[in-house]
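Next comes just one chain, in structure tokens: the form predicted alone.
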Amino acid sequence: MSGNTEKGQFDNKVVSWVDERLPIFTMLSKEYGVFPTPKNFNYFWNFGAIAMAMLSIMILTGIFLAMNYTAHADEAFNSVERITRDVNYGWLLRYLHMNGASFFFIAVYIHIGRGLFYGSYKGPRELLWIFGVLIFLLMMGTAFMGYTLPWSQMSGWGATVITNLFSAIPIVGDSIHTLLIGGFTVDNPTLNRFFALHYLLPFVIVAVVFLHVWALHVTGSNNPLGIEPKSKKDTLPFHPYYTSKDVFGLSVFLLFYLWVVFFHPLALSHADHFKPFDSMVTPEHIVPEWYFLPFYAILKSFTADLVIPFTGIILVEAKLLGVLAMFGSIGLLFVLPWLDSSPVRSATFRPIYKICLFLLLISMLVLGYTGSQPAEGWVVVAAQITTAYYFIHFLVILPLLGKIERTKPLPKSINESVLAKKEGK
């Protein structure tokens, strides 16, 4: 690299000495100190930093748990119980990790919801959004594999059900299923594969987070108005304004997290997680973790095969339709920047879109509930209706709104809007 890189001046002699040879502190000052950010951020912008903090907690606790975990079908369940009962502060590490997954997903779901509401996926931030969705997909894979590691009744049968889905893929499905579980049934090779991948994938997530943040610092942050900064009056340096705001938001979030860890550590756990896996006894109702429930409901909502009318010839089996819909529901997020054709980003100025987004939220909540219930009666009908709305929202409503929606007028600048708000206009 060229020696002409402009370096910062630091009072600390050690920092200055290091920075002269490796300008890491200059980079940090540029990207996280004086980096210009819109001056109208609200607290929803805290959740990116909160998600990064939760990822760090998950990696650190996971490393220490791995030191005491035995990845063998005969020993895994007992090793987890030993961690909880006999290892010094093992109970704390386990509860931090198992509840940390839920709070990590809470932060990410709110982060995604903020992106949907304020149009953070629109140009020039398409790649930033795609990296974010990729992180979400990697999180789901990591969480699913971690869900199986205690080798309990619920985790063992959950692994059986989910891996069996791949057998629905025509021609190559059985081969993928056998490769994934390491044999013909879920057993020790499956556990070894999932443990290795569960340990590896968080570091892959870190790499994609790096790309995500890099893309953010190239394009700059979106803001609640969805308009670009036009002058220095529209921005503030990231530090100390937003570092202090992030610290406050993170502190409040961690209070709720630690309250659950110390007072209700098993509130989000199913009773069958505390029974060793028995491949000869099927649980009455196999339920994934809450953050998978909407997608699990989409999977279960397909109960009939797709057939050619009046012939009875099956084109696509119900099982495959469910698998395609489940993965397709996430795949839609990757192409969302090109589905929404509206020139206005923020839902603040899009009255119809705001209503549709509210209906999408209701649909996700209903899907979450139906995913937790046995697939019978009205539950299936509710799941089918909300699944239909989910796909209609992205494939029909968003492209159509860009052509017919009458949006509210946008403010001329971020600074003008902030001043008007302070003056009560």
The other form holds:
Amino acid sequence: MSGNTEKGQFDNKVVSWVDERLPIFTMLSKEYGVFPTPKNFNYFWNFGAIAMAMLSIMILTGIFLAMNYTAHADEAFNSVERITRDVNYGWLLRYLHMNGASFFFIAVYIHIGRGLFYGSYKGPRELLWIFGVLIFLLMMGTAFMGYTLPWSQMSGWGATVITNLFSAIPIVGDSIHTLLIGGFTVDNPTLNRFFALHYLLPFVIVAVVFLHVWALHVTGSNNPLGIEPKSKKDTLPFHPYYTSKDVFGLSVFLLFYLWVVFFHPLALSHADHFKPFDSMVTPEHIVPEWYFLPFYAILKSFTADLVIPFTGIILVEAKLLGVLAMFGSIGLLFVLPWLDSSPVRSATFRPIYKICLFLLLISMLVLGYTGSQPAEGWVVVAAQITTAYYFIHFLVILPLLGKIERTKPLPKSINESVLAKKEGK
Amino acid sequence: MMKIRKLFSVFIVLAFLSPVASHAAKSTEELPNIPWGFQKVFSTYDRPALQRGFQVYKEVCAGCHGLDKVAYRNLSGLGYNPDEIKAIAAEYTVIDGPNDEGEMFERAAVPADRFVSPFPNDNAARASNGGALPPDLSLIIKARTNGPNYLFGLLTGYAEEAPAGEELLDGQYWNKYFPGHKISMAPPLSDGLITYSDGTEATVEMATRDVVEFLAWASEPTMEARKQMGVKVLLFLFFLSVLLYIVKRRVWRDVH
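Condition change, the form predicted alone to the form predicted together with the partner chain:
Below: every chain and molecule of the assembly, starting with the one above.
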């Protein structure tokens, strides 16, 4: 690729021939060769590419796992064991896939956190952000269904608990519940439909990732200063600058991921994942994977029904409140671009927002911890306080803060700021 | 600002309290904490211990507990050669068939067979164990939190009799580490119960350690292959990362 953006201008004749008929090389050159990218990215900007790599790893290992997996309630548990014991490198496929989910979420959480800190969701990137939230939601569905496939105690009971949530919806709840699990209890039809969907959804994710990247290439990337590039001085061509940086970042990320895969593959797993599902024996306490824990804690933190005072008439049951709050906590992210009233993007220039965001991070960590614990005593209180903060942050602080916060002065251009930093050294 | 600081300090306090709280919530006995060799990062299984542990399983546990995810051929991982494995398998009978006449028949097990279970089905197992089902041991180490230490504790944690005020039913025993303490498995091991073929003295502790090592292998027979590959992969990736960093620095030299 020589940085051509005109159709058919390639040295290689075959490439030119193809390009004149389908300008795919021109497109690649334009979007990944010369694509102007702000020159001041920090390493947090690596995680989009890393997430993309993880998605590819998940799809590849998943296809090979599916070749050896049997989606039947009587066979699934043993077929997964057979994969780890008898299939050539089956243990590697399984550990790459199960830990890959965790590391995919790690990458995506850092990617989302970076978006929140540097205001990447603000105009003109609202649609880009919304596609991102949609990917996150699809990932959650895919991961949950993947969790049920080994048909272990944790799988079956996890599926029971999560699908039960839908029965809290008034009027249509029970029908939705029956439709989801394919019967009255979690059984073989549940496993079959979850397997089908677990295989389908990743490709839906790929499609939305395509839209996400497309939207990104229309607006261009945000950057740590949160100001738009003004001249050529502010940007660098994507290749070789960001290809070399992304590849290096990915390599370091893979070091962490593969360290866990090869030396601590069960560190994020649970003993109940190695007992076959038994619908007559409930595990002592059912927990989802770590990446769902904050949302699980929000769900569990609603312990009282919403009633009309002094009448005892129940308006909304606690269970439904929890379900609404859990879905609402992610639903809020869709409208985040319109909740935040500040015109300044980067938290670097927003001293109070920075503190609020730090509190949000702490809240998520506390929620994550409380989600993993049995709901009793101070755990419930801590979850309730942090749940409250989560919603206050998005619904109260963000709309108001933009109106009262005094932000620091923005630099004139990216280039100026980079040069000033260099001289400061 | 002050309010935010205060709120923040509350969170910090909560974060520090959490391990204390969860610790206090545990009512069961603290498990023994044995530095198992196979749990170290680069370690392998101890072959002699595996073979002794297999002997313990074969002579004691196998009376009631199956190991249905392990095949006799897998015993090569314990250091047995093909002839030894054939001989071990031949000690067991499996039901095969139907043959050309449509009859099921019995034959000696071969290395390709899975370990023969002591009972034909769960109900038979329950019937001869006073209603309790002896679990299959293929995954027992992974299927219990802190598996190796739990199993070690369970096998060595029997009390002579239940503490005052606790009633045991017929066929129940008091165990320090079993959830609920009332276990239907009689203390399986005693000093000198087994005569190790390698001459090691078979105390309860020794036999327990060995059988835990063996069952850890049974639940994860691919551990050694995994760690060996892991070392190569991580070394490669480490040097690749260094090279990629140098490339990145070179590319960016004119910008920085």
